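Just the one chain here, the form predicted alone, laid out as C-alpha cells.
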Amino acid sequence: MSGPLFPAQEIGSLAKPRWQLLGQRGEVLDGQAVEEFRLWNERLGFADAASPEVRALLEGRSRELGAGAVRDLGALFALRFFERAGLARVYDGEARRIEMYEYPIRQMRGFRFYGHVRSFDNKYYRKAACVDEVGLEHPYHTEEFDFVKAHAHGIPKLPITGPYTLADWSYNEHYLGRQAGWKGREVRRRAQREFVVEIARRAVRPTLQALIERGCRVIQVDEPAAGTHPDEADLVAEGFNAATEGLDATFSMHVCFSEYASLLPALLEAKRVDQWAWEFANRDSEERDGYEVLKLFREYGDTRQVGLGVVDVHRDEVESSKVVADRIRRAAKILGDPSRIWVNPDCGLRTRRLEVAWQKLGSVVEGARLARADFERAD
C-alpha cells in the first residue's frame, strides 16, 4: 500500500436523506426535510442553491424535477460526505439503490420471483427461484458507476453482491432439477455448487468486466451470506474466484457480523481478494479483544490488506479517536505490518442517523491520524 498509513474508507450504505426520500417519490419536502437539506449543503457544499434543479426540490416541486434527478443529487449528496468526512476510497453510499438482492437478480434470465419472505425481526425480501439457466440480460451498476466517477474527488469504488448471497439467497430448482436420485445432502451441496459458479461466471463476472472497462478499479464484493453456511467456505471462495479471475481491478470482499474463525482457511482460497474488508469493533470491549481473530491471518501466512472495522454500526454512541487509535494500534501489534491497514466503519452505517455517521466517520479518520503520527515517531 502506497501513501500514508491507515487510509479510510467506508464499505457499506449511507442513510438516504429524508428530502431524497420524499423527492424521489414526488411528495412536497417538509421543513424538516428543507432543513435537512440547507444544513448539509452549508456544510457539505454538494448543490448549487441557486440551481432550477435545487430551487424546484425545496419548492415543492420535486415532481417536475423527477426522481432520477433528486436521485442524482442524493448521490452527490453521499460522495461529498465521504470526501469531506476524510475517505481515501468514495462513491455514492448506495443512494440509488433499495436492497442489494433484486436488483441484480431482475437483471438476469433464468429466475422466476415468488413473494416475499422474511430475513429477520420484521425484515422481508422478495425471494427468487432459478427455475432455468443462469444467464444476464445486461450488466449492472454501471450507470451508477458512471456519475459517481464523473462526480467524485477521491479514489472511485464500487460495491456488488457476490455469487454466493446472490444464491444463497434465492431457491436452487434448476441446477438441484439436474442432479439425479435422491437429493441427500452431497447432491443439493453439489447442485449449489454449480448454482454459485455459474451465476459467478453468466452474470457477475460480465457486469464487472464492463465496470472495469468504464475505469472501475476498485470493487468490493459484498457476501453477508458467507457467515450464515459456514462450511461453505470453499464455495464462497469459488465463486469468488469464477468471477475474478483474470479481471484487472483491485478487489475486496467485505463480509459483515461473523465467526470468521469458522470460515478459515477455506475462505482465504479465493485468489484475487486483495482485501478483507470485515468487522471487530462489534465484538470489541473490555472483557474481549476483538481483534484477536487477526492472529489466524499470521498462522495461514496471508498478508493480505485488511480493512479494519474501528466503529460500531449498531449503536449511535460515538467511539472516541483515542478508541479507534488504540484499536488500530492493536491490529497493527497483531499482523505485524501496519500497511496492511485501511481503517472503516464494521459495515454500512445506513441504520445510524446521518449526524451520527458523520460523526464515527471523524472518528475514524481522527483515530487513524493519531495512530499513524505514533508509528512516524517510532520510524
Contents of the next structure:
Amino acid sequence: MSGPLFPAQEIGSLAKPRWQLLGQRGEVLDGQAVEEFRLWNERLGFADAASPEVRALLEGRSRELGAGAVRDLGALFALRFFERAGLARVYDGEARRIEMYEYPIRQMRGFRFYGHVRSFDNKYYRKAACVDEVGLEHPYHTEEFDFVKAHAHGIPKLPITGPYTLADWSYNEHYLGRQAGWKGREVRRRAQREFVVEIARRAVRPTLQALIERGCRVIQVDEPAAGTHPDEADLVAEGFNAATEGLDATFSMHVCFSEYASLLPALLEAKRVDQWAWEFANRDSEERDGYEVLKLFREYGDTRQVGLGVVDVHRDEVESSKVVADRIRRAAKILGDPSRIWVNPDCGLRTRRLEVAWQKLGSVVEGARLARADFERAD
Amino acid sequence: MTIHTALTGPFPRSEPLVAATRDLDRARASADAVEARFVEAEREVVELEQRLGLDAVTGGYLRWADLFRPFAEGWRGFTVGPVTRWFETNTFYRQPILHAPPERVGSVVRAALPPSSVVEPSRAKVVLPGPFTFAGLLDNRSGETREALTHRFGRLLAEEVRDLHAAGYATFQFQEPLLVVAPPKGPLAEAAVAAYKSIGSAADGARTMVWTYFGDATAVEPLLHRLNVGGIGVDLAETEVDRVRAPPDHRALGLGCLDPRTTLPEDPAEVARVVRAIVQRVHPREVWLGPGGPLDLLPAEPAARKLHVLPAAKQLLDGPGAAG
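Can I get the form predicted in complex with its partner chain as well, since the one above is the form predicted alone?
Expanding to the full complex; the earlier chain stays at the top.
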C-alpha cells in the first residue's frame, strides 16, 4: 500500500436522518427533522439550501419532490458525512437500502418467499426458499453506484452481500431436492456447496461485473453469516472465489462478531480477498486483547491488508483518539507491518445516532493520525 | 411395535399472528386483540394436529418467546438477558441470567401452556427445557457449579412434572440439544443422569422423553441410554441413520424425520424406508416420529406441509410389509 499509513474507510451503513425517513414517505417534515437537516447541512454542505428540491423538502412538499429525490439527498448527505469526517474510501451509507438480504434476492430468479420466520420475541424476517435454478433478473446496486461515482470526492467502496450469506439466509429446496437419498449431513453439505457456488456464479458475479464495468474499483463483500457454521468456512471461501475470480477490482471481505479462529485457515482460501475487514473493538479491553486474533494471520502466513475495526458500533461511548491510536499500534505490532492496516469502524454505523457516529469517525481519523505520527517519528 | 406421531417443539406463528404481534409492538393493536389472535392461532394448530391424527397435541407453543422465557420471567433468581444466537441458526433467544440458586414458582409453566379449553391436558404434550441444556445455556452468576445447577434443575423440573401430572397432563418432553452439540463428560454427565433420576422418579406413570437435536446423538448414546426417561429422540438430519440404536429396557425411540432447516418437504416413502430400516435393525417396542428440531425455523406454510408427511409415512409403515 502506498500513501500515508492507516488510511480510514467506512464499512457500510449509516443511520438514515429523520428528514430522509419522513421525506421519502412523503410526510411533512416536523421541526426536529428540519433542524436536523439544517444542522448537518451547515456542517457538511451536502445540499444547496436555495435549490427547489431542498425548499420543497423543508417547506412540507416532500410528496411533490418524490421518494427518489429524497433518497438522492440522503445519499449525498451520507457521502459528504464520510468525506468530511476524513475517510479515504467512502460510499452512500446504504442510504437507498433497508436491509442486505431481501433486496438482492428479489433481483434474482429461482426464489420464493413463503412467509415470516421469527428471529426473536416479536421480531421476524422473511427468508426465501430457492425453488429453482438461481438466475439474475438484472444486476443490482448499479444505479446507486452510478450516483455515488458521479458525486464522490473520495474513492467509492461498494458493499455487497456475499454469496455464502445469501445462501445461508435462504432455504435450499432446489439443490437439496436434486440430491438422491436421505438428506443427512453429508448430502446437505453437498447441496449447500452447490447452492453457494450457483448464487456466486449466476447472480453475484454478473452483478460485480456490471458494477466493475461502470467503474467500481473497490468492493466490500459482506459475509455476516460466515461465523454461523464454522465448519462451512471453506464454502464461504469457495463462494467468494466463484464470484470474484478474474475480476479486475480490489476486494475486501467483511466478517464480524464471529469466532475468527474457528474460520481459519479455511477462510484464507478466498484468493481474491485483498483486505480482511473484521470487527475487533467490540471484543477489546484495556489489555488490547481484542487484537490478539491477528496473530493467526502471522501463524498462517497471510500477508494481506487488514481493515481494522477500531471503534465499537454497539456502544454510544465514543472511544478517544488515544485509545484508537493504541489499538492501531497494537495491531501493527502483531502484524509486523503497519502498511497493511486500514482503519474503520467495526461494522456499519447505522446502529448509532448520527452525532455519535460522527464523533466515532472523528476518533478513527484522529487516532490514525496519532499512530501515523508515531511511526513517522520512529522512521 | 407401535408407531406414534407428534410435534416435538414449537410450531411457527401464522402470518396473521405475526402481523398481530408486530402491531402490538408498534402500539397499533391492543393486548386483548392479540390475545384473541393467539387463542385462534393455537386452535388452528390443534386442529391441524388432530386432523393429521397426531398422538399428542401441543398447540404449537406459540406464546413462548423462547424455550427458557417462562422460567426466566417467572421463576425466582433470574433476569432476562441479551439476545443470543440459538445454536447454528439465524434465530435467537434471550439468555437467562441466573443471579442466585433458582426457585420454582408453581404456577408459571401451567400459565404458559395453552388453556385446557384449547388443549385437553390428558392429550397434551408438555415440552420443557431439559435440565442439562437449561443449566448450560444460561449466564450462571448464581455461585453454583454447572453440575449442581443441572442437578437442581432436574429436581425443580421433577416438581413441575409431579404437579402437572396431578393436574391431568400425562406426556412430558425435555429439549436437550446441548447434550448432543456439546456432550458432557465426567461429573457433568453424572449430573445429567442425576437430574433425570429426579424427573423419572416424579413421573409416576407419566410418559417422559428426552429429545435431542442439532447434533449427532450416536456420539453420546451411552449417556442418553442411562437417562431415566421413557424414551430418547434423535435428529435424523444430524445422526447417521445406520448407527441409531434403541434405548434399553424397551423404552421408546424418537426419530426426528422432518428437517426444519429446509422448506423442502420430505418424501413420505423415503421417511418410511429409513424408519423401517432402523426398526428392522434395532427392534424398538415403540417409535415416535416427529420433526428433528423446532419447526419454527420455518414459515408456517412449509412447516404445515412438512407435518403432513408424518401421517403419510406412518400409513406406509403400518401398511403391508410393516416391520417390527
